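One chain comes next, on its own, written out as structure tokens in the form predicted alone.
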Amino acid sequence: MNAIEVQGLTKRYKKSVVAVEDASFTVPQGTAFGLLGPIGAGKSSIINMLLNFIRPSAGTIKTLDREIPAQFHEVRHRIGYLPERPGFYGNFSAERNLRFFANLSDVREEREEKIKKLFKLAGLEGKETTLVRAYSLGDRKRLGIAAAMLNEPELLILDEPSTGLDPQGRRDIMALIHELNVHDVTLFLATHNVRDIAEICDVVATMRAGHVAAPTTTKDFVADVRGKTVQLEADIANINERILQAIRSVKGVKSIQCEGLKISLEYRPGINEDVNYVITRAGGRLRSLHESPSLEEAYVRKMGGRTR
């Protein structure tokens, strides 16, 4: 069964503004689906229609085998949602906020035990009694995921989950989202950040100016964006022949230019980590490892300089 089926979806505002035009795609159950496009592309309009916040101008939506909007009431408790900026009562503790949302969602059975488990899942243990106004944006987003999971949803919709976070906060959120997908929650992730897609999603559809392209596997998408060859520039404090030999042993390495230690290799997911590992294992003290072009740089070029 597909978690989401969209056919010919269109949304017009005031007749002249077309936010979404003739979008069609499916999201198989259990997958992580990414909708990638610049800010203003129409991603949030699609999310709002999936969640029955707004009505389509044309087209059809089926979510968890139910017609939307007609049968949304039958599936709303099976869907979780993380908005870009989750809204909570700042003068309430995090725990009190989750109790409030649990009551709104009719979560009665084993409520306190479920809330306790969600704080652990979200990495917020020890912060249950902290007022939400004292939370960082990263903690608010993690609390937002906990709130979205109160009903143990089959489908989780995420709108720009990493926007506004520092690098560590982003890593934490991405790790949490990945863990949810491992536990068979279908993910629908809308973002302008290509790294989010590459790290989390199985399938990706790009969106621009209201138009959604045909979905493709993330592996094929990344290969198309960046090409087959990538260059790594490594700064190693104690470079020697043993370390160079270790690098040559990595599958996909084509050549090594010792001046500045530039490594030309065939791209594949995880190759940076493989190079990092063999350098460290061979006794190398790696100060930096820079990929050129980075995935972001390659994506910006492909998009003609606009990803926001």
Contents of the next structure:
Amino acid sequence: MNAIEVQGLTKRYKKSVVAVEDASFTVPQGTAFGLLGPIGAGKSSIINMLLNFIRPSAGTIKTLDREIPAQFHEVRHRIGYLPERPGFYGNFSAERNLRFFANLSDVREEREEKIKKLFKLAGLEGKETTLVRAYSLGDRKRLGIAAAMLNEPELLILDEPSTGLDPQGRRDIMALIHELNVHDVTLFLATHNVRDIAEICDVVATMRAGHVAAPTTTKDFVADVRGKTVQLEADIANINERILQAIRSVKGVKSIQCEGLKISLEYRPGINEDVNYVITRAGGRLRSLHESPSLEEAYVRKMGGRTR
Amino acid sequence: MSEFTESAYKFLVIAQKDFESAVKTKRFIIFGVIFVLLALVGAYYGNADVARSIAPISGAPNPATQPVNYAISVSYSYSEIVLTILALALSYDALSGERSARTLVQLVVRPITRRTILFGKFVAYLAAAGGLFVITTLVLYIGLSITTRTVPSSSDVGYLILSMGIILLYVMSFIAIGLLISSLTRTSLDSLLGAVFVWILLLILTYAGVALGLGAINLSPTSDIPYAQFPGYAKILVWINPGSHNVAIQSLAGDFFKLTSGLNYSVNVIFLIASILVPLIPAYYFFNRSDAV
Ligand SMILES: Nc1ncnc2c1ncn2[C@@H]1O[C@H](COP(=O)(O)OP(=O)(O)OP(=O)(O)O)[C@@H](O)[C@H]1O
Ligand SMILES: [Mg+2]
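For comparison with the form predicted alone, would you give the structure of this protein in the form predicted together with its partner chain?
Below: every chain and molecule of the assembly, starting with the one above.
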């Protein structure tokens, strides 16, 4: 079954601005679907139509087998939503906010236990009684995820979950989201960050200026973006022949340039971890290991340096 | 739970949240304090009038026979405008504020109707503004009875309760106006401008109605304006303002025969109720159709 089916979806604002044009795609249940596009591509407009916040100008939407907008009220209790910048009642504590939304989401039995669990899951323990207006954006996003999880949704719709976070906050949030998908929650994730896609999504559809391209698997997409060959730049404190030998043994290695230790190899998912593993096993003290160009750089290059 | 208890429960959840939010706002504290001060000052002057045994005014309680009700009527006349400003100040950005704080989307993704959101807010603001009014008035009434050593008659107490009901209707009409403004605007600033505009417009319409009416019957302003003799268009201009149907003071006197704005008592009460429904119905319509983002 499909969690989302979209056909010919179009959104015009004030006649002239076409934010989404003739978009069609399906999201099978259980997948992590990524909508990747630059700022202003129309990602939020699609999400806002999926959630009945705005009305489509044309086209049809089916979410969990119900027509949107007509039957939205029949499925909304099965959907969770993380806004790009989650809004809460700033004068209330985080706990009071969650309790309020829990009451609206029909969480009655074991409400307090559930809220406690979600604070833990979201990494907000100890901040339960803090007023939300004192929360950082990162903490707001965590609280947003907790709020989106209150009703144990089958489908979680996330608008730019990683935007505006520091590296650590980003990693935590993405791990949290990935964990949910592992436990069978269908994800619909809009982002302009290609790393979000690579880390979490099974399927990706790119979006540009209102147009949604046909979805592909993330594997194919990443391979297409970075090409067949990737270069890894390693900084090893105690480089020696034994370590080099170990690196040469990794499957797909094409050449090793000892100056600055640049390793060219055939790309496959997890290649980074593999190289890291053999170096460490050979007694190498790895100071850093990164892909060059990074996935983001490769993506920007592929898009011809355009951001719109 | 049945569908009815379900929506009644959600209605209470919203009302409780908005009541708590409302009483924590600066506007509630500022206008609330001004209201209480004016009510006190009014009661003080009213009581001073009683001591000087001034002559009774048509429609108002008689200072000689209804001293406490009289003092409360002066208190009303000092403070009721601020009470309506308070009602408007709480409600004018109730819906647009949820939109700009991006909490509206968090509400409407959940199983709750917009009708429940709207009426929850209505009741929350009534509880905040009306609650402050009821408590202040009861405290003043008891305080005045004790300090002047008068025991109000049971009919005077009945008139007090009736007059409070009238003031509450008056407050509700301004909450409804605020909710309408809030359903038509997208940002809190637009809502504020809308509220100020409506406030001034109501005053201008009333003054225009009185001026046009007096002009039409060639009379200069007196304390008793003969609204009944006004031409229809002048009456309508006056009647648009819910304040022109405020019969709280004559209720305090138990005088149900005096005409107010050229209308008899029960018609004024009907107009007051209408001035709640007339803004509230379109507020619901516009809110229901509006985007959540
Ligand atoms: N309410 C609106 N009225 C007019 N134009 C709008 C409105 N909302 C969005 N737009 C326009 O529609 C286009 C798509 O906007 P949308 O927010 O859907 O993009 P996005 O991909 O989510 O971008 P971002 O990365 O900034 O969130 C943009 O050009 C935007 O300016
Ligand atoms: Mg967006």
